[in-house]
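The chain below stands alone and is given as structure tokens, in the form predicted alone.
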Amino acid sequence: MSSTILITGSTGLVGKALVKMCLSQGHIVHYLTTQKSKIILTENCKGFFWNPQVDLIDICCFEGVEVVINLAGSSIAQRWTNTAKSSILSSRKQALELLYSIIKENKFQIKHIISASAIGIYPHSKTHYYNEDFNGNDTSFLRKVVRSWEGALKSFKSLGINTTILRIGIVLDKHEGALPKISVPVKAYIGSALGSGEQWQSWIHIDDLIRIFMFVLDLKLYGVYNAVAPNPVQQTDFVKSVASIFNRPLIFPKIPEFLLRFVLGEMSALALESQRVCAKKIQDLGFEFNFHELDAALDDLL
């Protein structure tokens, strides 16, 4: 059954693929963008301007909408200056707070909000296998961001709106995101593992991620779910798999942690932290991954 769906963050890696999938399944898509140049108006896909920083939104975006999919937030893959950290944190919280206040004020009849989150909520560990029930008190920046992000979603329950949180791992896509950053140097014979190479990386093929969004939408699944493939890998094995696809040797030694911390600063946590995350909860509800193993995903993408 088709619905009218409002999507924030629709021009990002995940957003673009999600809009395409929703339209292909007969849904009507309304999307919010901070760039007026990216607004288009067609019969089934309409763009609307907003600016959460100043509480500005075109409320016409809610016309006929029953489901909101929230992907809004400043990219975390940027050097973590004080200004950038403030933007990363506030952009996620402000987006949800603005949506909440407008829905409440206008009594819009939203039934379901699905919000992106991240596996960064789980602390760095080379031994722990994380499921959705884990509760920790780690105070690092990544944990602070994700807890704030998810915390801002709780207010929607007071409006009787069902909520779903998807904690997303490393999204593998041919053209954007982490994979090109790894595959380009490997292809050029200068690839190497990062840090110890022992850190776990919980990944997901972009197609499976979009299918998870549609799965929770279609089945009206609420709560928290890890959006990762069933078989995370350690960083050295990830790089070796990419090298195998391109038939390239890994000549260079691992890049030491101290060098990554010197070059990337605090943001080096994105490369060095280890999160081994479990996908069993979504699988037990009937979701079937097309890409269980990293080699199959890389073969498809590269």
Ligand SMILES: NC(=O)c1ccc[n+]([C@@H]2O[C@H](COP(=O)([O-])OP(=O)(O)OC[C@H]3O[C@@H](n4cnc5c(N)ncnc54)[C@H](OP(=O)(O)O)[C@@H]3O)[C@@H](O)[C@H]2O)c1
Given for the second form:
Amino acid sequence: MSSTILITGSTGLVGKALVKMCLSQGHIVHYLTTQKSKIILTENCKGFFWNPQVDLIDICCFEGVEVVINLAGSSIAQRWTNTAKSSILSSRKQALELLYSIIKENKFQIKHIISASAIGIYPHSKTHYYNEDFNGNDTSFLRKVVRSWEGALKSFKSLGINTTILRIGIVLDKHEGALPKISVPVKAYIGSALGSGEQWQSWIHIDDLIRIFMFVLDLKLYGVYNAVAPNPVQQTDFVKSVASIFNRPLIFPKIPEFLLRFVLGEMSALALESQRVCAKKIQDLGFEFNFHELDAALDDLL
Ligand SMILES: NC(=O)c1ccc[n+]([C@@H]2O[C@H](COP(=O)([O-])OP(=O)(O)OC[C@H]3O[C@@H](n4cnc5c(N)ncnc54)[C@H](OP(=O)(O)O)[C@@H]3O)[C@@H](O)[C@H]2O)c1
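Instead of the form predicted alone shown above, give the structure for the form predicted together with this ligand, please.
Whole complex next, starting from this chain.
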């Protein structure tokens, strides 16, 4: 059944693909953007301006909306200066807080909110196999961001709105995100594994991720779900798979951790942390991945 869906953060990597899928399935899409230049108005797809930093939002965006999909947040793939860290943390919280207060104030009849989250909620571990029940109290920056993000979503329940959290892994897309950062140097004969290369990387093909969003939307699945492919790989194997797709040798030794920390600073955590995350919960509910194995995903994307 088609409905009107409000999407935040819709101009990003995930959002663009999600909007396309929603429209192709006959839904009407309203989207919120912080960039006035990205507002377009067509019959089925309407953009609205907001700026959660200053509590500014065009409330017409809620007209007829039953479902909200929240993807908004300042990119974590930027150097973690104090200003950037504050923006990464607050942008996610402020976006949800603004949606909450406007829905409450205007008594908008939203039935379901689905929010992006991240597997960064799971602490760095080379041995743990994480499912959604894991409860840790690690206080590193990534954990703090994701916990506060998920925490802000809980308040919607007090308005009688059903909530779904998708803890997204490393999204693989041909043009944006992590994959080009790995594949471009490999193709240019200068690729190498990062750190020990033993860290687990829980990836997901962009198409499967979008299918998971549609799956939880269509089946009205509430709660927390990992959005990762069933077969995470270790970093060395990831780079080797990319090299084999391009038929390139890996000439250079692994880039040592200390060097990555020196060059990237604290954000080197994104490359060095290990999270082996389990996809069983969503699979047990009937979700079928098109891309189970990394090689198949890379073959499709590269
Ligand atoms: N890509 C991944 O591998 C991955 C993995 C795990 C989790 N996630 C999470 O999933 C969500 C979507 O991922 P993505 O890769 O599509 O991210 P993205 O490409 O960085 O897009 C996020 C969108 O959020 C909006 N945004 C940026 N700063 C904002 C701010 N201060 N206030 C409000 N909105 C802001 C922007 O849209 P406008 O400019 O139109 O406002 C931007 O296009 C993100 O929250 C991300 O953290 C992504």
